[in-house]
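One chain follows as C-alpha cells, the form predicted on its own.
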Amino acid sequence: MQRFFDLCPEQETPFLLMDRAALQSRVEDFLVHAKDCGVFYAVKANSDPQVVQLVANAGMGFEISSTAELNLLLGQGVDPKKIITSNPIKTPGFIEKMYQHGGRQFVFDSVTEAEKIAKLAPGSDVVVRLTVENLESSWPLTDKFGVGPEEAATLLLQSRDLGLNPAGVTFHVGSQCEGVLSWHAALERAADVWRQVAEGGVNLKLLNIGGGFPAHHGVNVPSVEAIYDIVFKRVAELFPADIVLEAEPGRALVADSGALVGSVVGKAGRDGENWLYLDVGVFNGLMESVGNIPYIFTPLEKNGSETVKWVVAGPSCDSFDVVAKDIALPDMAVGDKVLITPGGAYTTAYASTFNGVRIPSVVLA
C-alpha cells in the first residue's frame, strides 16, 4: 500500500493509478505458471492503451469481443495472430474484420451464430460455449450465454455440416471465482462434451478455460499457480495428451495493480447514518459495487485513529449511486483523498459521464 502512496501524483481526482512494476510482475506470474497454456488477456477488464502496450510487450495474447477492441490492438501494433475472440454473439462486421485479419477461431452457442460464421468466415474453427456452475463467483455469468453438454455436442456436429471445423469447448466459471470446486466441475462437464463429439466421429483439439481468476477484493482467494495446478491435473486425467489449452485472465491480471484515487466532495448526517460523498461512484468507476463486489477504502490523509461507519456514495444526483455501506473510516474533510482498491479492473472500463461526472484518467507509474 505504501507504494501507492509514493506513486500518487498531484493531479485532479478521480484518477486510476496503475503500478507499472506490480502489473509487470502479475503478467509474468501468469505466463510462468501457464506452462503450455496460451494466455490471452481479456481486454474488457482494462482497455487503457498503456496497459495494453505493457501486456503486448510481455508477449501475452489478447481476447476481444468487438471491432473497437480489435482496432485498439491493431493500432498498438499487436500481431493479429495473438488475438482471439470468445464472445458467443458477435456483430457481422466484427466477424468480417477478424476474418480479414486472419482470425480463424470463433465461439458460438447457437445454430444462428454458426450460420453467421459460416457465411462471413467460411472454413473457420468453431468452439462451443458450455454452461458451467458459477456458485463460487461474485459475478456469475450463467444466464446470457452457453448451452448444456448434449446441446453443445449437437451444435459442434451440426457446424461440420455448415462447412465449419468443430474445434473445441470453452466455458467461464464466473468472474471473481473465489474457490476451486467450480474448476473441477467445469472440466468434467467439458470432458462429457468431448466424449459425445468423439462418438459422432469428430476429434476436438481445443479447450479454453475462460477467465474467472480472482483478485483480492478483501478476501483470501486461490493463487494463479493453485488454479493452474488444479486445471492441469484434471486436464491430464480427463482429456487427450495433445489437447491445446487457452485461458483468458482479465480481472486477476490488472485489478490488484491499480487503485482509484478519489476525493471527498461532501458529508451529511441522514436518518442516523453518516454519508460520505466522493467524486467517483457507481456511474464513473465503481459500477461493480451494484453486484456487491467489495472495495477497500483507505484515507490518504491522517485524520486520527478513531473511526465511524459511513455510507459511501458517488457524486451524481441519482440515489442509485451508492457504493458501499458500513465502511469504517476516520472523520474526513471535503478535499481529502481516498484510495480505493483493487481498482485496476472494471473501473474505467465501465465508467460513463452520466450527470456530467468525470471519467477517471489513467496514470501508469
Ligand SMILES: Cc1ncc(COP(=O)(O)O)c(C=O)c1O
The other form holds:
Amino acid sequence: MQRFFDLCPEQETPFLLMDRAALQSRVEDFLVHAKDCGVFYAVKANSDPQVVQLVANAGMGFEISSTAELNLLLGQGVDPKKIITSNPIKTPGFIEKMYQHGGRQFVFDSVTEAEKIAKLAPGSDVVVRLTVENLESSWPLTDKFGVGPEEAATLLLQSRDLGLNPAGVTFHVGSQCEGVLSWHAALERAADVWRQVAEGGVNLKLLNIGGGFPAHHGVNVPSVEAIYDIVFKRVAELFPADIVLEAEPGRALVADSGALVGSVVGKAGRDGENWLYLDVGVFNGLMESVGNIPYIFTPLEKNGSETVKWVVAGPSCDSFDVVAKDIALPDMAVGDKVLITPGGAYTTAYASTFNGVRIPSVVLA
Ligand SMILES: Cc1ncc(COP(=O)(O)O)c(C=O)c1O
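Coords for the form predicted in complex with this ligand, given the form predicted on its own:
Below is the whole assembly, all chains and molecules, this chain first.
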C-alpha cells in the first residue's frame, strides 16, 4: 500500500491513484482468459481518459450508454467498430449517433425501444435484455431492466416485423457477483429464450454475458479465469458451437488497480462514537458505500499503532454523507492521509461537486 502511495506523495488529496502496471496486467489477464469471447470494457466504471487510452491500446473494445461516452471514445481515437451499447433504454440522439458511426447492434427490452431502433437505426441487429437472478451480487441490477424468457422470445420475434434482425440475448448477473452459480442459472435462462425463438423460426447468434465480474472488496471472490471456465463449459453444453460471445466487465477491470487517497479534515466524539471526517465521501467518490459496498481504509503514516473504531464520513455539510461504521484505525489527526481500496471503479465516475467539494483528480502512475 505504501509503495502504491509513494508513486505520487506530493499530490493534493483527494485523488484517485491508478496503478498503471496493475491495470495493464488486469486488462491483459481478461483478454487472455476471454479467449474467443469479445471483451468490451463498460466505460461507466471509470471513464478517465488515461484509463480509456490504456484499455484501447491493449486492443479491448468498449461498452457505452450515452452520446457523451461515445464522444469521449471517439475523441480518444477509439475505432467505432470496437464500441457497443447494451443500454436497454437509449435517447433517440444516442441511437442516431451510434448508427452514424456504424453501430448496428442494439439492446432492447420493450416494443417502444424496438420501434425507436427501427426508425433511427433501420435493419440493425437487436439483442434482448433478459432478467436473471442477482442473488450473489452486492450491487443488484434486476429491477430497472429486462424481461422474462417468454416475453424476451416474443419481443425478438416481433422485432422482425419492424425490419430489425433478431440477433441474441444479454443479461447481467448484478455487479460485484461473488458466486459462479449466477452465471450457470443465467445461461440456462438464456438457452430457454434461444429455444423458444428457434421454435418461431429464427436462429439467434449472439450471447452477451454482461458484467458482474467481482473485485476484491476484502473477501475471496472467484477469479476471472474461474468464471470464464464455468461460462465456456456451460455455453458448450447449451448453445450451438458457432455462437458469438461477448462480455462487458466494468468493475473487475479497474477496481483493484485504484486507490482513493483522502485526508482527515476533522474528528469528533458523538454519543460515545468516534467520528472521522475525510475530504472524500459519499458525494465525491464513495457513493457505492450507501449500497453497502465495503471499502478498506488504510492509514498511510501510522502503521502499527493501536486502533479504535471510527464512523467514517465525508466532508459535505449533509448527514447522508456517512461512508462506513466500525472502521478500525489508529488515532488520526487532521491532515493524516488514508488510502481507500479498491477505488478504481464507480468512484470518480459517480462523483459530484455537491456542496463545493472537489472531485478527486485521477493520477495514472
Ligand atoms: C449493460 C451493462 N454492462 C456492463 C456493466 C458493467 O458491470 P460490472 O461493473 O458489474 O462489471 C453494467 C453495469 O452497470 C451494465 O449496466
